[in-house]
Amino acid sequence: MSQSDPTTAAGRHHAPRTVSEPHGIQAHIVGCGTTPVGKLGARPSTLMRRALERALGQAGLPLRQLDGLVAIPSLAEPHFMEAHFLATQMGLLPRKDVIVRTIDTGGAGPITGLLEATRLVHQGWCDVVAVVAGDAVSSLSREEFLRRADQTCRDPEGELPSPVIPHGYDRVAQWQMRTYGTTREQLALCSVLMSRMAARHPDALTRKPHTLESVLASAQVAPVTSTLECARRADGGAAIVVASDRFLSQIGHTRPSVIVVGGGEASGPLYPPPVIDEDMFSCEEACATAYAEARLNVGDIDFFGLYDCFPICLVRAVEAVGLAAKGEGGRWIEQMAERTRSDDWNPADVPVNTHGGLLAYGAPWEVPAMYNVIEAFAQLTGQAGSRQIPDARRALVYGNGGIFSASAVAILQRA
């Protein structure tokens, strides 16, 4: 695979945020839980609770053991101080020893939440922290969903038509095509590739792989974006449980776990500026910070969970993490699509989004980056079934919020 070195990415206007181990305490992911994805007819808070109960069950821990909770707000039914609402609803509050945080960095939220949970553990403030997200956007009417989604990233002085988010990403895709020669077919192959990944996951919404022809022929949403190139709207919940190694040792915990060894965050504008250039992107700096903190590089990573709400996001992500050189992400996608043409392709040869990503697994608004973490956990603990990358030891997970507005990256390692 073509590789670049993202650890040399130059910092510009983004202030990097990292995780650290000031007291020598390690943070372990010890449990993951999900609900089904689809049109579920349940409230977001209900989906959050179900996912959290399953994550605690996998970790073998009771709810009362939690002394930290990080929640990502929903679009369908947002609450003031979402984490406080959920903690109160579940009986975690009132308790004086519980720290709760509500985090809203858009689709980056679950990774930002994981990094925040890691900091709480590293600082010795918490022993066991849950990070949870859930939404029910497919239960909203199409009109109501578009109304709410358009409000999130609309430039008050701009002219992006509805749907605002697809048109915003489309502007960036067109710029990438003009600047680096990325082709329309390479963008469409992102959806093809993700659908082939999803076909191996029993819980994914997309069960039959797309063809290039079917993607290009699907209804146009924006000039170079079709319906099958948009994150697949769904209801669903997901949660993870993060615990300190000190606590796990005290209780004699022996279940499989994954260590958070590095992280980084960076920010860009909420919506594309009038003139698009490299300064609007934030994933490169978040990746560089995460690699530097973990003292690793792209060659040390076995699985990549990359945000792919639209093809251009995936193309930019494979460049940012170093799988492809700047401007070569589209060609890399084309090569991966060629590798997966036969049904017996090897996951080790295409170690990206083996669950299918937002384009094919399903996208309950700000939940999907959590699926990246959960798939990484499955890969690193040898529980990915037909998707398993042999002897996977390390993973990089990335979440993107807004229109390249927030980037959060975490690097995980098998314990």
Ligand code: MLC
Second form
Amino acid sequence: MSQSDPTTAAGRHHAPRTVSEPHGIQAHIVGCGTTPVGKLGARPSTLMRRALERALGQAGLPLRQLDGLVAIPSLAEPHFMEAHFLATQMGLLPRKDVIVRTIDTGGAGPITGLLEATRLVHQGWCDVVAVVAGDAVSSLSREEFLRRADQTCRDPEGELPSPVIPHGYDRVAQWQMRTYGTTREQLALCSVLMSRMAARHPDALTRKPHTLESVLASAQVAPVTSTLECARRADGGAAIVVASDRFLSQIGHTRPSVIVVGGGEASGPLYPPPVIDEDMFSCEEACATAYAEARLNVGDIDFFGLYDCFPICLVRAVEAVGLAAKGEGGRWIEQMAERTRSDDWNPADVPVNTHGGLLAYGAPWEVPAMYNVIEAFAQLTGQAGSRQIPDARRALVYGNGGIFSASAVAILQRA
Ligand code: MLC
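Swap state to the form predicted in complex with malonyl-coenzyme A from the form predicted alone:
Complete assembly follows, chain above in first position.
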């Protein structure tokens, strides 16, 4: 089935895959926490714990209040049943009233985790659920990182050279260039744009904006991918806390919060098939499901936290969410790069990844989609400082796993 028309992808949408609240309970994000990003020299489980402590601190809740924990496994220190490992380490288990789940949808994990936490709350199974991710891929040597990363998405029959993941995305980028006329420069401008965003975030790894020339001149990693167009390898942890409205009213919680009003998930193949076509992508379907559930469309969203592990991912995402028509994502990026040329650009004019995304904020393996949620929380609660989009009310956050293999989308709204 060819899907050059985005409505075809939306046509695959199955209504029952929702996060809607069957018992009239609403799920609120009440706290977010991060560690610094960079080369930290700490174990992933330590980073997860630190991030969780900060998220609970922002929520004003003690650890013992958690009755749900969702964790995303790390690459640097993988554990059997990551969430159980963490819950046991932290003393959350043994306890009979705690539900603990490990989610592995690659980089989509934090959003899948958010949707899972939301479901646990909506079903009335949990009142306070944390979603946690952390990794230390910067503290692995280059060789060890690539040995592990290459194994994740390698086609056993295929010929993708190492580094496998950048080469996999590169194949898709070349296809997008041939199919839709996206240019090499438009791809590189994704990194320029993200670096301009990151320069306004005090915690981002990339402090100085790149130029188009510097991106194109950085070391070549794959045919149309340079080093500055790769997710910026880092260590870091991030966590969020999701709570039910009934619990929050019981304890008289009055801190700012954000509700989850829609969600969507969809899947693609683990690695690019021999012939690339529209069928391998899944973000369109995840977005269509999320918009349908929230009964909203692109015009209702004030901030977009879009996955951008490589430029092609961001280009496809701006098309999938509806900011640009199919095939026009590259031109949209070019326009946004034009808008941010002078230093005084207004964040409302470029409402995407105001933190800088994987390309520039930093990318601790499967953690970064959590940064999309955390930036959305900051925007919707008016805490984004110089990055603030005035009166931002709704956000869409997207996580992508593997090589377009898992898409998870959530729509958030200021409570
Ligand atoms: C790297 N550098 C960057 C950068 N990327 N600087 C700015 N912006 C970026 N985007 C810098 C590094 O900090 C370092 O600086 C120098 O460039 C070299 O980078 P490196 O990573 O230390 O180099 P090397 O070990 O040679 O590895 C290069 C690489 C690797 C391209 C093979 O970085 C890589 O594989 N990156 C992609 C990571 C990845 O695949 N993540 C998952 C994405 S897929 P200095 O000053 O220290 O020399 C996904 C989905 C999923 O997200 O499910 O996971």
